[in-house]
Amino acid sequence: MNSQRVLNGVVGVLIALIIGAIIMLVQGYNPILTYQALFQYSLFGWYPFATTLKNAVPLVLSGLSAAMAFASGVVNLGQPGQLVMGALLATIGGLYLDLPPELMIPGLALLAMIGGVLWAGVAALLRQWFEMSEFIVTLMLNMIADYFTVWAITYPFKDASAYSPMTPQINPKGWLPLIGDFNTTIFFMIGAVVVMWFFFNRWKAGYEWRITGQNSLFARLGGCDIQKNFMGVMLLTGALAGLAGGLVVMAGPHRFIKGLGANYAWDGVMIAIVANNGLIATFLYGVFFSAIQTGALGMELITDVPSEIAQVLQAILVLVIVASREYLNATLEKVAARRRARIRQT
C-alpha cells in the first residue's frame, strides 16, 4: 500500500507538471525555462532551500493538524482560526515576558499551542454538550477568530507608530535564531512530524484514534472511549495549528500583522487531502507545495510568467493526485490479481 501511495504521488506530480507545461505552451511561455526558474529559486541552493523549508513550516503543521483529525474521523476545519489565535497568544507573551532565550522560545511556542487548544476546545465542548457538528462550529469560529485578532491588533495591542494594524515587535529573546541560512523553526516542524508519527502509529491512543476514524462502531464495541478520543483529537490538532501561528511570528516578522494567517491553514488542509491523511506524505507534499509558492516570484522575475501560474499548478496537482488515486489503486490491484492467478496456474 505504501508503494502504491508513492507511485500515485510521483505519477500525479509528473502528470500535473505536464499539464502545466501544456498550459504554458498555449500561453506562449517556455515551460522548461519556467520550471527551471521555479525550482532554482526554491530548491537549488542553500538560501532558496532554507527559505522553502521556513515557508513550509505553517503548511506542514496545519496539514498535520488536518490529517490527524480527518484520519481519526474528526472534521476539524478550524485550522485558520486556531493558527491566528496561537499567533496572537504567542505575540502577547512576546510583548510582556522577559525571559532568557532558552526559556522564552519554548515558552512562546507553548503559549501558541495553548491558543490553538483553547480555540479548538470551544468547538469540542460545543460538540460534547450540545451535539453541535464540529464541521460547522470550527468553520464559524474561523471567522470569529479572524475578526477578534484584527480587533486585538487594531486597539489594545496596536503599535502606536504603525500606520496599519499590527503589534509592536516581540522581545528579541523570543526570536527564533538562524543557523547559517536556515531558520530554527524547521526543527519544530521536523520534531512535530516525528513525534506525531510515533504517537499515531506506535502508541495506544493513536491506534484508537485511527481505528475510530476507520470504523467508529467497531472502535466503540472494542472498548474505545469515543468521546474522550474526540476531545483528545480536537485539542492536539488545535495545538498543532496554534504552534504553526506562533512559529510564523517567532520566525519573522516577529509581530502580529493583519493578514498574518494568509492561506497557510487552508493550504495545509488541502495538503492533508492530497496526502490522503498520511503524516509523512503531508510533510513531503508540504515542502513541495512550499517550493512552488516560494519559487513563483523568482520565476516571474526571470521568465515573465505570472506568479499566478503557481496557483494553477497547485490546483492541477490536487485534482490530478486526488482524482487518480482510486483509479490507480484499482489498476494496481487488478495487475496484482492477474499476477497471482498466473502463479497459481503454473
Given for the second form:
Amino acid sequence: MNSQRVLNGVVGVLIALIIGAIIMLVQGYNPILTYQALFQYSLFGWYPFATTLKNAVPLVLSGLSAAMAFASGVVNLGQPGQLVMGALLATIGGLYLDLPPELMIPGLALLAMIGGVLWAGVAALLRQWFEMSEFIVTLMLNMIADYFTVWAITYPFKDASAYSPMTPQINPKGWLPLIGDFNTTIFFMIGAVVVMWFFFNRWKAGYEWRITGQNSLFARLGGCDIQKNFMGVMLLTGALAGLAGGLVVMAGPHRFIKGLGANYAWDGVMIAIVANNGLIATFLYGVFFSAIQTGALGMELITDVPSEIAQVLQAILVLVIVASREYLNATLEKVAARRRARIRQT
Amino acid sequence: MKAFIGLINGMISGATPILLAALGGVFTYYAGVFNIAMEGMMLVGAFFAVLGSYFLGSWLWGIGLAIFGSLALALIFILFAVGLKTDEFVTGIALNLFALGITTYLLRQIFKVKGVFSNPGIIPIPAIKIPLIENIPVLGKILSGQNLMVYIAILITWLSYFLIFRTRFGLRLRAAGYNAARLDSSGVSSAWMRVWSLLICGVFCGLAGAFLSLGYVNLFAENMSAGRGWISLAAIILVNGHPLGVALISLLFGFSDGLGLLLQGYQAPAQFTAMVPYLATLIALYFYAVRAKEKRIR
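Could you give the coordinates for the form predicted in complex with the partner chain, as opposed to the form predicted on its own above?
Shown next: the complete complex, the earlier chain at its head.
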C-alpha cells in the first residue's frame, strides 16, 4: 500500500513535469535547461536548499492545517485568513513587547497561534451556535481578514517612513536566528510535523478525529463528542495556520508587508489534497512545492521563462497526481473485483 | 436623488457578474455536480475578454474569446471530474488555482506587465440606450443606459428558468442530480447531463468574466474575480438553486457592493467598505441556517 502511494506520487510528478515541458516547448523555451536551472536554484547546494526549507515552512504548516481538518471531516478553508491574522498578531507583539529572545520568540509564536485560533474560532462558533456551514463561512472570513489586515497596516500600525502599506520592523529580539545558512524557522516546522503526527496517529483525541472524518455516525455511536471534536479541530488547525503567518514575519521580512500572505495558504490546501491528507506526505510535497517556487525565482535570472510558470506547474501537478491516484485506485479495485468473481466461479 | 440612482446602478452592475456566474452554477447544481470552479472560470473569462478586445479590436471578439477560455477550463473540469472521476471538490480547487496561475503567467508573458493591464486599446462592451424609455425621469436612468451584458443577464435568467423547469432537457438535468442511477436506467446518460451542465456553466461564467473586465471596469487585474465565484456559490445554496431566487440574491449582493462604493464617499476606509459584500453573505447565511433549523424542528 505504501509503496503504491510512493509509486503513484513519483509517476504523477513525472507526468506533470512532462506536461510542463510540453508547455515550455510550445512557447519556444528549452525545457531541459529550464528544469536544470529550477532545481539548481532550489536543491543543489546548502544555501539553495536552506532557502527551499525556509520557504517551505508556511506551505507545510498551512498544509498540515488543511490535511488535519479534511481528515477529520471539517472543511476548514480559512487558512488564508487565519494565516494573516496570526501574522498580524505576531507583528503587533513584536512591535510592543521587549523581552529576551528566549522568551520573545516563543511568545510571538504563541501570539501568532492565538491569532489563528481567534479567527478560526469565529467560524467554529458560527457553526456551533447557528449551524452555519464552515465551508463558505471560512471563505468569506478569508476576504474579511485580508481587508482587515491591509487596513491595520495602512492606518494604525503603519511605518510612518514607508511609502507603501507596511508596519515598522519588529524588535530584533523576536527575529529568528540563523544557524549557518539555515533559518531556525525550520525547527518549528519539523517540530510541528512530529508533534502533529504523534497527536493524530497515537493519541486518543487524534483517533477520535480521524474516525469522525471517516464515519461520523460510527464515531457518534462509539461515544465521541462530535461537537467538542469539531471545535478542537477548528481551533488546532487555526493555530497551525496562524503559526505559519507568524513564522513568515519572524523569519523573513521581520514586518507585515502588504501581500505577505501571498498564496501560501491556498498552496497549503493544494498540498494537503495532493498528499491525500497524510501528514508526512504533506511535509514531503510541501518541500517539493517550495523547491519549485524557490527555484523559479532563480530560473528567471538565467533563462527567459517567467517565474509565474511555477504556479502553472503546481496546478498541473495537483490535477495529475490526484487524478492518477483515483484512476489507479479504481483500476485496482476493478482488478480485485474481477479476481473475486473468478474465484467464486471456480 | 442622484446618490440614489448611483446606488441602484452600482447595485445592478455589482449584481451582474455574480448573477451570470451563479446561473451557470445553477445548472451544475441541478445536475448534481459540486462545482466550485466558477471563480476560476470567471477569472479566465475576464483575461481572455481583454485579450480578444485588445488584439482583435472588438468587444464582440472579447466576449467570444472569454467564452472560449472559460469553456476550456470547463473541459478540463469535465476531463477530470466526469472522465477520470477525480473528486469534484479537489478538481475545483485545483482549477481555481490553475486559473490564477495561468492568467498571471499569461499577463506577464503576453502583455509584459505584473498586476494590472489597462490600455485605451481595450474596447469595452457598450452601454445600450433604449429610445423613449430613456426619457422617463429617474426610471429612464435605471432602465436605459445599462451595459449590454446587464440586459443579456436578465434574458439568461428567464432562459435558465425556462430551460430547467419547462423543457425535457431540464427534466433530465434535474433527474441527473436527483437520482443519477434511475436516469441511467431509463436510457439517458447522467454523465452526459453533467457534461452539458458544465459546458453551460462555462459559457455563462465566460460572460460574467467578460463583463468584469470589459464592463464593470475596463482592465484586467490579477485575481480580479476577488471571491465573486464563491459569493455566487453562496447565492445558489441560499435559494436551493432557483434561477429567480438567484437573481434576487445577486441583487442583494450587488446592493452591498454599491453601498460600499457609496460609503467610500463618506470617508469610510476603503478596506472596510470592500468587506461589505462578504459580511452580507455571512448575514444571509445566518438567516438561511436559522430557517433551515426551524424547518427541521417542525
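The term rigid core refers to the most C-alpha atoms you can superpose between the two forms while keeping them within 1.5 Å. Residue numbers count along the first chain shown, from 1. Small disclaimer: the values here were computed from a predicted structure and weren't measured.
Using a superposition on the rigid core, decide whether the Cα position of residue 335 changes by 2 angstroms or more between these two forms.
After core superposition, the C-alpha of residue 335 moves 2 Å or more between these two forms.
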